[in-house]
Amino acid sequence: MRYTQYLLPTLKENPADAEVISHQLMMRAGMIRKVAAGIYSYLPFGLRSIRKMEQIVREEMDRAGAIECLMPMANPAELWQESGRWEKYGKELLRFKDRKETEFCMGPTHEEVVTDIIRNTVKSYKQLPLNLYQIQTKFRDEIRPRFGLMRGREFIMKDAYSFDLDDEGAAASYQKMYQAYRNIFQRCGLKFRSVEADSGAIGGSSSHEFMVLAESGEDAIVSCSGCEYAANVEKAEVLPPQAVEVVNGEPTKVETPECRSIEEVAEFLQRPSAQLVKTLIVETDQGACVAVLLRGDHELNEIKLSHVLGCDQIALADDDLVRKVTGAPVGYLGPLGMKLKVVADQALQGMSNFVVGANQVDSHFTGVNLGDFKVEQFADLRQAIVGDPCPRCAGGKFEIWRGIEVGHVFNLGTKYSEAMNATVLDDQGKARALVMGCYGIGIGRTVAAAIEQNHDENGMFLPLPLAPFQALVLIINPKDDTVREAAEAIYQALLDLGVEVLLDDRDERPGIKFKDADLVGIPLRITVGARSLKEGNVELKQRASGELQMLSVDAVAQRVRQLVSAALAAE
């Protein structure tokens, strides 16, 4: 291709509204352009990217057993009634009328109408398992739409549907996706990690979430320092504390004047943060209203503290509610005395001569311990922290990562199907409700990715299965015959040999075009000179790693070549 007939727009300045470094490089590097909020037209350059990753998915997807189908954006009203979504999904949920006014929505994902597909066609055990999958545009009514192709209302997505007869098939199922997922993302040549996850509004029983590791990630998530095992900070799991000696002590009142916090009362009482205890005031979405003791050097996991309740959402009391509830001021919260329901983190388990809230402004008690108030449930209710055992390991320790979610895998058990009543017959003539998983992966989402985790000062340098193009030849000056004339050998000899390349024939500036070069970032480029053809030389770089080689105008194209393959082969 010459970058005199191709469409490759760039900018010098970052667009007013890209926030992160990925929407500020596909916008200046010629890939994408805002239509509206959260919705892009992909430019050649931006879709050659796409396109790579849905044939890398569609390779991992076909050689574990699954089958390509496509679904249709708009999806009628009756199946979500169905499945109780239409009601529960909320916003994001585009709902329209047709001209009849038949009720539409612009499909999120696809679990309704690929359950009506399968109840439709499946009838036996015999046809099981199946698994099948589309690579798709999908809609979303985000409420605050960013960060480009990290949140845009539009997105392409791959997503796939499982079902088999019962639990042991869905998990053998579920395994297989779990390593093509694996497989996907190492063959893009990102650093990843595949985390245990909360199943959220999507239902089912467990979840892995493959996070691309990034500083500007938008989750937290820990690995543990000595085994593979990784979670979000949602779902971190965190070990009950060591038995402790107890400290016998008394519940003493202290004056603390004016200090509310848990910072200003340990360094009042000179005490540390870990032996105190703070207390929360949490209110369900049922209404009801909870105490809540955590450490106080640690964080509350409000998604462990709902699972542990039952319900679906919780929020902090404000302060009218804390004083209505509990008589006291917020600040100077304790459990003893408290009439409300208490549940408490686990590490109270490994306290004792503790401080807390004593219910009463600039007052707290001191020496408390366990037996001094009521715990209805000690659970694990906080978040993980650096440092803290691995649950899995003997030895190993937590480390945070920053992390952008790509790629999302749950057992869904029978959430759906029940509810649609999706059944096939046993081998016993009886009919079993199917067991379900599904899978997702955001194509564009995770070319974004791959550009947060890859890139300078000077622009992007995705890694060479993911970049539109694999190499790039740059001619100093078009219109001296001898540079432009081995430009073209070298040019036509790359495209002999399969390479991906782009010619920059175009009459600029060599400033420009080397600027041009490193921001889009196409992996390898050949520079062609004057000066250095006279001694029958042209330059290779590596974009990557800036590595220099000079290399002669009839070798070059073979180790350009040499380096594709390496690459490729690397997956």
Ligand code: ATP
The other form holds:
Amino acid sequence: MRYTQYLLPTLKENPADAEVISHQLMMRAGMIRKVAAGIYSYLPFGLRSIRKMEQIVREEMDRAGAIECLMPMANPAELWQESGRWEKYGKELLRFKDRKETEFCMGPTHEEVVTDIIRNTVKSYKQLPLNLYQIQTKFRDEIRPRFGLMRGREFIMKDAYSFDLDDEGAAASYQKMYQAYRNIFQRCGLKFRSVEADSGAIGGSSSHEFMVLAESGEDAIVSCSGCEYAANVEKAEVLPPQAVEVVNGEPTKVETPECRSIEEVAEFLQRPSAQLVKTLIVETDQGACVAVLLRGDHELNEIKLSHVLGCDQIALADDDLVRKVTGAPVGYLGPLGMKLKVVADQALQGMSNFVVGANQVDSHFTGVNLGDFKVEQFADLRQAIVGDPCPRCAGGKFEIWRGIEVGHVFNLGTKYSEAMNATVLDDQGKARALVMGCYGIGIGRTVAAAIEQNHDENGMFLPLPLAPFQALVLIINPKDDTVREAAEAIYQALLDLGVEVLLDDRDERPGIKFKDADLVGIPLRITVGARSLKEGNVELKQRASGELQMLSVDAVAQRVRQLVSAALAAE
Ligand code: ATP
Ligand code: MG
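Can I have the other form now, the form predicted together with the ligand, not the form predicted on its own?
Below: every chain and molecule of the assembly, starting with the one above.
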């Protein structure tokens, strides 16, 4: 490809609305352009990376025995009503009507459609197992689309769905996908971890997320210093505390003027916040209010609490609601005399002689113990923190780092097959609901995550398997016939060897060309200029490592091809 005949509109400045590096660089390197919030066009240069990612995914899916299909973006409401998700999904689901007033949605994921295909085509256990996948455009009306392709509203996803007769088969299908995912992210040249995850609204019992490690990641991930345990913070289990000896005390009311926050009370009473208990009021999606107790220095994990309360979502009550349901002022809530149902984090079982609010302005109780009030249930309700002991091994401690979720594997069980009556006959002729799994990879998000992991102050350097081109031939002065002819010969030799090459034949100042080369980060750069050409040489530079080598005009193409083959084989 010749630059002069290509569309590669690089930008000098970062766009004002681009907060993270990958978004800035994808805009500046002419890979994407915004059309509306969370909706982008892929320009030719960006599309090349997207297609490479898709190809790696396709090859590994095929290798794992999954079969490619393609389902529609427009999904009829009917199917979604059958699964129950038409009601449940909320505003991320973009709904619309056709000219006959029939309701549709844009598919954010395709369990319904694929289950419908299978129930209409598969009748016998002998046709199983089956795994169908597609690489397709999804739409989710995200509340905060941001970070470019990382969290778009319209985005490309690979989604696969497995169908088995029983749990054992489903576990094997899950395992195959898990391994395929490891292969995929390894081939992309990414540093990643697979972590235990919460299965969220889609449902199902077990799930893993694949996380690319990056500072800008939206997810916090916990891993153990001593073993392989890793989990999303939403899910990370916290061990119960050591039992404590209760120091007998009497709840004593003390004045705490103007002290509402944990910090203010701790400071005023000269007690560490770990000796305070905070009381939060939450409202469930069924409209019930519950009081939740946590150690002062701990944070609530809303997902754990939702599971304990058996609801899909909870929200912290606002001040008005708190006053209405407790009759107490915000900032001074406590469990003594609380009228609402009380649930407590298990850490309280390791506390004695603590401080709680007195449900009265400017007052708290000290010397409080568990026997002084009623707790309906103790459970693991808090967010894991650095240094928590590992739930799987002795001596290991939690570390916390940030990551970008690029893939997700779920075991769905029979949630959809039962709701939609997708059954097959087993070897006894009995109808059985199919056991399903679903497996997603964000194609654009993975490319963006790869840039988050591979950039410097001058630009990006995508790993070669994902880079738009493998080699760049940069002509310092295309008006010099000797230089231009040597570069053309190298360009042709590379094309003949099957290397994906871009020839920068623009009549621009060398400074501009080098800047663009660094910005777009094609892995192997061959610079052809008059000075080195006098000795019959050109310069080969590797963008990621900065490694330089002088090579003869005749040898350079072969060397580039070797490096390309090595990079593709290594991953
Ligand atoms: P998140 O928690 O980031 O919203 P999710 O749990 O909703 O992700 P899944 O439903 O598991 O995501 O979708 C599978 C994959 O699709 C994700 O692992 C991610 O790579 C990608 N993905 C999800 N939402 C988006 C989005 N808004 N933009 C780009 N990619 C996305
Ligand atoms: Mg989401």
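Between two forms, the rigid core is the largest collection of C-alphas that superpose within 1.5 Å. Residue numbers count along the first chain shown, from 1. Since the structure is predicted, the reported quantities are computational estimates derived from the model, not experimental observations.
Annotation: Cα of Phe96 displaced by less than 2 Å between these two forms, core superposition. Comparing the forms between these two forms on their rigid core, the Cα displacement of Tyr416 stays under 2 Å. Superposed on the core, the two forms differ at Phe365: its CA moves 2 Å or more between these two forms.
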